[in-house]
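Just the one chain here, laid out as structure tokens, in the form predicted on its own.
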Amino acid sequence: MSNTNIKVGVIGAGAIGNIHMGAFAKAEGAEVAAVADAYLPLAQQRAEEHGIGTVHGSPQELLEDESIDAVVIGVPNQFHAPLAIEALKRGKHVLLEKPMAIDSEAARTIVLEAEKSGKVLMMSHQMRWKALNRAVKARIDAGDVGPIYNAKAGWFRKKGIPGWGSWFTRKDQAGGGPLIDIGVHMLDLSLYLMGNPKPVSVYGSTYAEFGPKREGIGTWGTPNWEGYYDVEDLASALIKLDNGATLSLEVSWAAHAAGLPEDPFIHLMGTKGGVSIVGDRGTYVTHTDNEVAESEITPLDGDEDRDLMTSHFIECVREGKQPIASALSGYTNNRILDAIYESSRTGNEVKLSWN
């Protein structure tokens, strides 16, 4: 690609889209040239705030804009697959918000279209880029942890159901509840730090003890009291991986979780050492002379997580590189999420084939 700026269009002018606009505004080599939202006044407001030259009243209008090289898709989950597929068909690179799709079948269609198009499709998993998580990855890559054979990850919100009755709490529009909303972050980061092993079997359960009673409601999103709630508010799963390792995952939007911090957490247990990430604190642990030795992990210096992620996307588009958070990673996450829901429905273990 030439040295001219990559022209980016942002689909979705809500909170997430607004964050992306801010990140691209600071990035070198790209400019946000257009924004689209189903609610035109919001798109116009964002254009004024960020100095964006073109406003489209629908995602389709933006995708038909031949001047746009790449798009950011930050809309409700049900629209991820159709918009990503249409963007790829029109020859545009895609930065796609999580989850990749509301189910693995739709995610697989995106992967196939990305392969066919030859365009970059990158998942927007900003937690991979956090300063502490990058420091942890460096320690793992340096061999300080050794092969990771067990991991525990999760995120317990005690009262945080978003937008009760809106698309957030409707399975046909969101794909699920906290598992697909915040659980996908912890799942993605865990697999990344573990070296991207493939899942081979999943056993899980989901529960809805708060949402149906309109309890446990948080501050994110706008409630729709004429709507409904048919997703889980807690999920628990055990994932077995093709290298023999195991990953346990627990997440909630609402729970009577006394004594548990509300910060996201990952505990990685390796043959030479272990790493714990709880919120913004990282700890390395090993055994020295048969004694437990712990030390704090210092976050790496550098730009903020979303700024680094944005720069990486621009680099991949310019150089035709495979993104760190690839289309395959998004598909893998969706397959695991589907398997957890299926296991909860049937009460059985779900085996995953990768042939």
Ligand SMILES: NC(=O)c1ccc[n+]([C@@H]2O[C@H](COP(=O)([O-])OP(=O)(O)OC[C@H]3O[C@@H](n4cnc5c(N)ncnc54)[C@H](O)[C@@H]3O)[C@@H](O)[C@H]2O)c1
Second form
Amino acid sequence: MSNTNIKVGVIGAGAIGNIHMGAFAKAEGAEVAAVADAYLPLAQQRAEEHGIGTVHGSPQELLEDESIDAVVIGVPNQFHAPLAIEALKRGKHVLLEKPMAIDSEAARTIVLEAEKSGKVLMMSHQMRWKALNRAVKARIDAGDVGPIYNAKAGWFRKKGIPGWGSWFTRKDQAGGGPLIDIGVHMLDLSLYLMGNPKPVSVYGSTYAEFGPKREGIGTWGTPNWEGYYDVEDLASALIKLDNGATLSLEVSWAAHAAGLPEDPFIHLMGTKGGVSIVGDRGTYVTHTDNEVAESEITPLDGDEDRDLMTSHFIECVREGKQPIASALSGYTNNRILDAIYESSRTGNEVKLSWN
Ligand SMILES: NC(=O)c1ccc[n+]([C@@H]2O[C@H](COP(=O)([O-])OP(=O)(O)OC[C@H]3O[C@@H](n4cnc5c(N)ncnc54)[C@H](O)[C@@H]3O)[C@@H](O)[C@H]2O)c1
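With the form predicted on its own already on screen, would you show the form predicted together with the named molecule?
To see the whole picture, the full complex is given below, headed by that same chain.
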């Protein structure tokens, strides 16, 4: 690719689209040339704030613009698959917000289109680039942990239902509740740190004890009291992996969870040592002469997570590299999420095959 900046279009000017515009403004090798939102005044406002030249009131207008090389998709989950597929068909690279899609069938169609197009399809899982999480990955890669055979990950928001009644709390628009919203981050990071083992079976349950009563409302998103709530507000699951390891995943938007941290957490237990991430604190543990020895893990220096993620996307586009947050990882996450919902519905373990 030449030395000129890649031209990026941001689809979705809401909370996350705004964050992406800020990250691309700081990045080298790319510039945001256009923004689109179904609500044109918001797109216009963002364009003014970020100095973006072209504004559209529909994603289709932006996708028809042949000068745009890559798009960021930051709209409600139900639109991820149709917009990603259209973008890929039009020869654009895609940085796609999580979750990849509202279900694994829709996610599979994105993977197939990405393979056909040969363009970069990267998932926006910024947690992989957090300074502490990079330090933990480095410890694992250095062999300090050994093979990881058990992991516990979760995120308990105690009063954090986003946008009650809006797309966030509607199954047909979001695909689910906290499991697909914040659980997908913990699932993605756990599998990445564990070396991407394949899930083979899943057992789980979901509950909705706060949302239907309009309780447990948080501050993210804008409520729509004319809307409705038909997703879970707590999920608990056990995922078995093809290397024999197990991962338990526990998430809530709202819960009576005294004593549990509000922060996201991951505990990874290996044969040589263990690593824990609780919020911004990382700990390494090992047993020496039958004594438990714990030490703090220092976050790595460097840019902010979203800035590094943005740079990685630009590098992949410019150099034709495969992103570490790949289309396959997004699809794998969606397969597991579907299986948890299915297991909750049927009461049975769900087996996953990969042929
Ligand atoms: N990576 C993260 O940590 C993170 C954090 C928050 C949200 N997200 C994801 O980002 C996406 C958007 O979330 P948000 O919090 O910004 O939501 P939001 O409601 O703040 O913004 C969504 C925007 O999309 C626009 N929109 C809706 N349908 C559209 C369409 N068909 N075409 C164009 N624009 C459309 C809306 O007008 C709105 O401005 C979701 O998929 C969410 O899961 C990711």
